[in-house]
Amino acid sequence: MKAVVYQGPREVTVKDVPDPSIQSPNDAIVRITTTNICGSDLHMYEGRTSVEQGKILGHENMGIVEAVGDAVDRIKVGDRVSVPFNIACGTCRNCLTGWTSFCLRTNPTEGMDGAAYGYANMGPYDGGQAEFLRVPYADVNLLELPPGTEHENDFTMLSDIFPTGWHGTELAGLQPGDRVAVFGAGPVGLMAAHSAMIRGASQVFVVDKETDRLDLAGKIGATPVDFSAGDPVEQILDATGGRGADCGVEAVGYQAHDPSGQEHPELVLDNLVKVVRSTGGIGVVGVYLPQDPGAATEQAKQGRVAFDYGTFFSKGQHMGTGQCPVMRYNRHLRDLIIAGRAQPSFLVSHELPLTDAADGYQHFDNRDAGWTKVLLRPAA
């Protein structure tokens, strides 16, 4: 099958690689309909992690159920099916509390828990960037969708970024009425706003400086904030009347940088903890490592952040952080977006073969004009 593969910092490409098989009774194969970019791919792609040379990447992955093992039986072939990017085992003890992000069975790297496919430090997994992916626990782990083609641009959001961006408004506590601020119009910020805005809240503010991506928070009825023309705190304290933000999402991760683009890893959550009133909620769903060795500072390379934890503390806010376990979420989205309710496909601007992936990942690194989210079509 062809699949896209890490070769390097900023080169990827589609090669020939071996079919994936079935390797355990409780496995399943599926046929990639549609396979997307994600911002955390970027990293990889950047060299900004210990990701390996040769590694099938893809982890926001959909398609068709081809072949099942023997111990499979909810699952059936010919199912069309969303694949969580979290590989869970469905019995160990963070499974059974809800946390699949955090299962203890899936990922044998030492002082990892939780695994994905094709992600750094995940597991041995192949990613769905690819014509075909085996889905280890298939029974536990896939979302069964409705038959044929409708909502697949929605439906696609459904292994990662919206769920995710949901999460980042649950680990903030956001509430009905609440005023949020959202750090980040990547996909995963956006997400979390239209969460928001599905969730009750009163007003969101959605912090940036990349016109299109504010361009698409405005149109979801969500306040944008482009940091590159002042300060994002005092702008939303400006337009709160001083009061600030009930909550707030952190949709960044640890190349937050300036307007100048140099990095400041503690930035976003800096101004999360002034903007984000006293016993307020955060959310931290932007991606973080233990270790950083291309940061700017030593501190940031041993995965040392030293934002303001004592305002933090002063403010009695909390705080959130960690990776969404999918399968919390993504059944009533799916749901939502079969309601009308949800549209997360508004943020897609293109549609690709999977053999132009290289250029995906290079516009889409640029944050080139208008490359907001990018989809992969293995059969185009």
Given for the second form:
Number of protein chains: 4
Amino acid sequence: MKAVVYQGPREVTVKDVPDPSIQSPNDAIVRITTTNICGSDLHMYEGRTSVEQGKILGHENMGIVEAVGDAVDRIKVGDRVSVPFNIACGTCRNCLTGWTSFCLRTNPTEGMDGAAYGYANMGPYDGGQAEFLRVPYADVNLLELPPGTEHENDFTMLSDIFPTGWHGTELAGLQPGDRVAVFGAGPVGLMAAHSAMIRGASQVFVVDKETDRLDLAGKIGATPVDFSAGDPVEQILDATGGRGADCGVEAVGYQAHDPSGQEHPELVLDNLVKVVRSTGGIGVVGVYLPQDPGAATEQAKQGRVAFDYGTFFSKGQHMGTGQCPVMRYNRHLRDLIIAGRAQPSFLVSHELPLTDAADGYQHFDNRDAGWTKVLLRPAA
Amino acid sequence: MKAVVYQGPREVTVKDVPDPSIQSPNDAIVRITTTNICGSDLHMYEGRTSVEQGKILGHENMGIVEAVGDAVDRIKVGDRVSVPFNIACGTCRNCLTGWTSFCLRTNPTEGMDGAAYGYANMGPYDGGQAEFLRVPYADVNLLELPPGTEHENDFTMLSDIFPTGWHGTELAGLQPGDRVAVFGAGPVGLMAAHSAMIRGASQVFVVDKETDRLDLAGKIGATPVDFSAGDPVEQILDATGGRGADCGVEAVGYQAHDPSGQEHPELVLDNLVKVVRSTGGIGVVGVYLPQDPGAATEQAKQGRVAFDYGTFFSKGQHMGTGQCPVMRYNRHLRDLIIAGRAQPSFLVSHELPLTDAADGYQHFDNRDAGWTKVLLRPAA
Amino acid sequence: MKAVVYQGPREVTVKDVPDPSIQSPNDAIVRITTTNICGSDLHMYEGRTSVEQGKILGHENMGIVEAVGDAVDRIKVGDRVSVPFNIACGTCRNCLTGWTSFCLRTNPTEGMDGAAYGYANMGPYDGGQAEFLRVPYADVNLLELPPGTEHENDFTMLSDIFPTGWHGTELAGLQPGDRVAVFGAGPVGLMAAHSAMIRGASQVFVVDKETDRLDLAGKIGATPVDFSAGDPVEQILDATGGRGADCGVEAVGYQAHDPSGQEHPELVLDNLVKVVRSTGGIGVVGVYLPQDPGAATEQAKQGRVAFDYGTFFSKGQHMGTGQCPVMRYNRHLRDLIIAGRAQPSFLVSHELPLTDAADGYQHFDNRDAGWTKVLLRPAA
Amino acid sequence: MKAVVYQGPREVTVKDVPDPSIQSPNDAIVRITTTNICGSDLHMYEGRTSVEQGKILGHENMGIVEAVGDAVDRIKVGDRVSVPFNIACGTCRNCLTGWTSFCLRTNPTEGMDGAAYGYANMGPYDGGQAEFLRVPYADVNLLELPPGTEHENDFTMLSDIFPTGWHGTELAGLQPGDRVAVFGAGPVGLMAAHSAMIRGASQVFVVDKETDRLDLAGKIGATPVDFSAGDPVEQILDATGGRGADCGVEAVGYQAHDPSGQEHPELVLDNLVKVVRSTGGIGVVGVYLPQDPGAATEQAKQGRVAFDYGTFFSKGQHMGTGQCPVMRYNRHLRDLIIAGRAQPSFLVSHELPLTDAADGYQHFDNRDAGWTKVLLRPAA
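Can you return the structure of this protein in the form predicted together with a further copy of the same chain rather than the form predicted alone?
In what comes next, the whole complex appears, and the chain from above leads the way.
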């Protein structure tokens, strides 16, 4: 089959690789209909991780079940499914309490809980930017979708970024009526803003400097805040009579940078601590790494982030972090899409055949204007 | 009346000052029967705050209601009461949602939510290390106790450290059956451990290096961990078959130091991030400050704490912080004391007449062996 | 002043009565700008309660603060305010935990917790269908609104039915994405449906038989279910592929009746137990009474409701009940109105001068077509 | 193998039956070391259910894994395990949200969610009062225990009644410091009382009329209330200064009877509504049935329970019901047993060889004095 393979920093190629096969009675093989490029794929693409050469990338996958192992009795061949990016066993202590993003059994990497497809440090699993994907513990992981092709561009957001944005609002403790500050108008930030609107936020601020992304924020009912035009904290305080936000979402991560482009991993956390009111919550879904050899300072290389902790404590704020347990949300989000109450496809800017993946990676990595979200179609 | 007055770094004196009086129809005057010296009083005593000379100290107070204003209709003269250290209006947005520690109305200090008696930056209120104390919004703040003198040494923990220790376990998300790691065996840490046992923790580790405090931890059923005898994280991992703690409590604060005595404000947070399992919670009730001019590094002076944030995120942990809203817990804790199911008085090492306060401060500040908790008795 | 006074079954008159005055330092006097007739006023109007002759009715009130007592320091003369129907002391055990609808101090009636304005068994308080209203514990109870007259018809829903409908969804445990069944398309049912939509329900069924009310349900995005056209449970099961609702709201109460008009107090509960899936929640905000001398059966007279409890248990459902603690929700709902995200005024069918109150009561009690919600304007 | 087989009302025999075998790759076979007789087995024993003749009884099982299917990769042959009474698929919507007691896939009975071993209406599964037991979805369902034989009589409570009692306190919304009223001092009621003590209740009342059971309640720190000596509600009100209980647990079920022995299915619910304070919660784990042909009244035959709903609503109480999802609690409870903080074996009155099962059933059904809890040992 054809698959997108990591070759080295800023180099991916589409090449022929062996088809995946059933390896355990709990496996399924999914024929991919849509697979997306994720912002976190760029961490690998840019060479800032230890991902091995030859890895098939892609953890945002959906498709049709092609084959199942002997022990699979819920999911059937022919089912249309969304594949959560987390690979969960479904039976360990974390999975049983809904934390499938921290499965204790599927990732053999020392010291790491949680596995994913085609991802650095998250286990020996190939990704789904390919014609077929092997899915372990298929009955646990796969989410059934209505048959057909309707809502394909909405449903393809169910594997990662829609639940991840939603998780940001959940970690932040968002309550209906709240004012929310979302930092980052990339795909995850926009999904967090969309989620906040669906959940009944009274006002959602979205902070970024890219005009096209801020425009999208405005289109879904949020209030864009352009940080290249002035301190975003002051802009939000001004817009709220000094009260600030009730809670906030971090959708940027360790590569946060100032308007001049210099990285300051503490920058967004500092802003959130300032703009969120006392007792408020901060949900962190932007990625931070324990080690980052490519970072600018010695502290940052060790994953240390010297944000304004004293103010964080003095305001009695709380903070939740980490990768999203997709299964906690994807059923409800699917139902909202079917009911017409969520339309995450507003994000989609490009739909490419799989064979154009290298081109898609390059434009998306460049943050070229208008390249908000790229879908790949193996059958196109 | 006689009162304990702050004179300057490491100097308090007991002197005659005017009696407090009813200033608003919502006020009460309480005749103090017991008032404690708190570990956070030492921040002021040591001159590491901006507290003004002449301030009466003392925020851990209990006594008998001596007088009430015209609008006080719940609390009556003669009632025996505990006085929460927070001064709450009871009607602002934070108070109405149970966050009386972040009252929006009682502290006129710019940028600070929440007020307290006799405390730096927490409003113009005198403390209760004195014969009498003025209590604003008395119907809101005062907790009624059974008449008489029974349980005096238990009830006196209700104004601050018992609820504060409890709050640490609440912020940590403690569930019955959990293994908990409490860092710090000072009064708050020991109260957190006592709280965790009452709430059904399966095992409670308490980390410190002072033998007398570790002994107290052992007496209430916790497992003492002496960090001067080896890495506390490894000790706890060894004791739990590598699983670590389900959640943790920070009861040390920004003056955390290594066995050699050097301050490392990130030290305890780093240990908690390491020892708490993925998805676990960390409750921070040890105090961190937005500014600390006396700190060792430029970052620390600004309240920045460069802990291992990358690992915190990778493990999907969450963290709650801040001063305890005493009223959220003190009714239940009072009832547990009356029922004989909580005995926080195990902490008490010294009961002194108010006139010996200077001596008590000095010994407690020196961490002299056996000076765990000092009570002052104005009537003695 | 002029006020709406209860004279006996199906008889209210507008007459001159003495103006209210400040009786305690915590009181305020509010000049009423809008006061609504509530469905629960009809219980009194119809003579099915023990309300005394001469009582001023009206618990859905808003207006301008005319005077305050000496102890009131948050609310100011001239403030525009919403008056929650509950009268809360703000300092008892229930109030402190957010249950202001069950205040332990404001209602002297034996065995009843919770007080209200102008209501049977809920304390000696006159209502606000008048030019002025006395509000006890004004700092606790009053919700400040933006000055002016904007959103008057939305804000007037904040005193009772918008929070009450919202409370129904909260008691039901509604999660975003849920399918909800609301029984009753009276004002509270419609507010529950509006709330469910705001909170991100995927589908909201509203069951009634009155065409005008079902039309309103449709207009706010809900799915009307006409029970006069067939079993509502079967209609909802059919519409959901047999899955039923994830949770449900009871907005009818003890006077539930079948299409022929005969009362069956267990009818709606039975339908909810049937239509809500296993493990789902049921929020009951329709009123049930401990005694109902006017009921059809001996059991019903004693407040006993023989619903299908065996199935309730077998499905592992849960149920929350009771009057809404308005203050728990009204700040957030106010903010949603200001932000344009909630418009509860869609309910309003009639705006009458106070002097036309008797006419309004009669039409509303008759369920005359189109008389959905009646506002009274003392200044008109 | 030998197994306890239902023959008809009040008749069970131990007879030879075929050994169970692996039928699906997800199955395991467990060699039973201990299996208990449950109070709910008596519903079948007494002929008040539709359980078929020939069914092997027994849903409280533990033992050693003898064999596993090809897809079982977490649990290993030789593991010592507790078998939750619920049979869960682990992948349906209810299982994924922790409601394994209402699994949507394992029970083919029309209209019933949730399956169990050896139980009427809960699927075609044989019970474990036998030498061996087949366990479906073994990786999902089985709880691993430390090897050996230590704590056998404690661990055997993990399959049902300890979690079920705990669930009662959870459904009641028990908070530390609460006063709790548990109705019923049978095994489940005593486990609820034990759970409440572990979770930090300040006082636990246990209501029954059997002296031996009340004595056990006293031994674990609860306050026995003998309802044959007077109205239990008045006794609890007297003991609490009129305040009553903060929450309550129903551990009796539809066969509730008055001191004279006459069944009144509404009796215990009425008492709970009376004794629990306004806004309090009631957890119902005593069993109620949708149909009970053996009941005394027409209403009761249909599962209708005419309790005092009007007071329930007027007090704003809430109620949770249904079978316990054992997996939600059993890991934590196991850890509490290992840590010595829970000792549910205090209940055990008799340990019999499996061959004496008929005798055990008879004495237990008679409520013979001292027959509190009977364990069966297939290997004895």
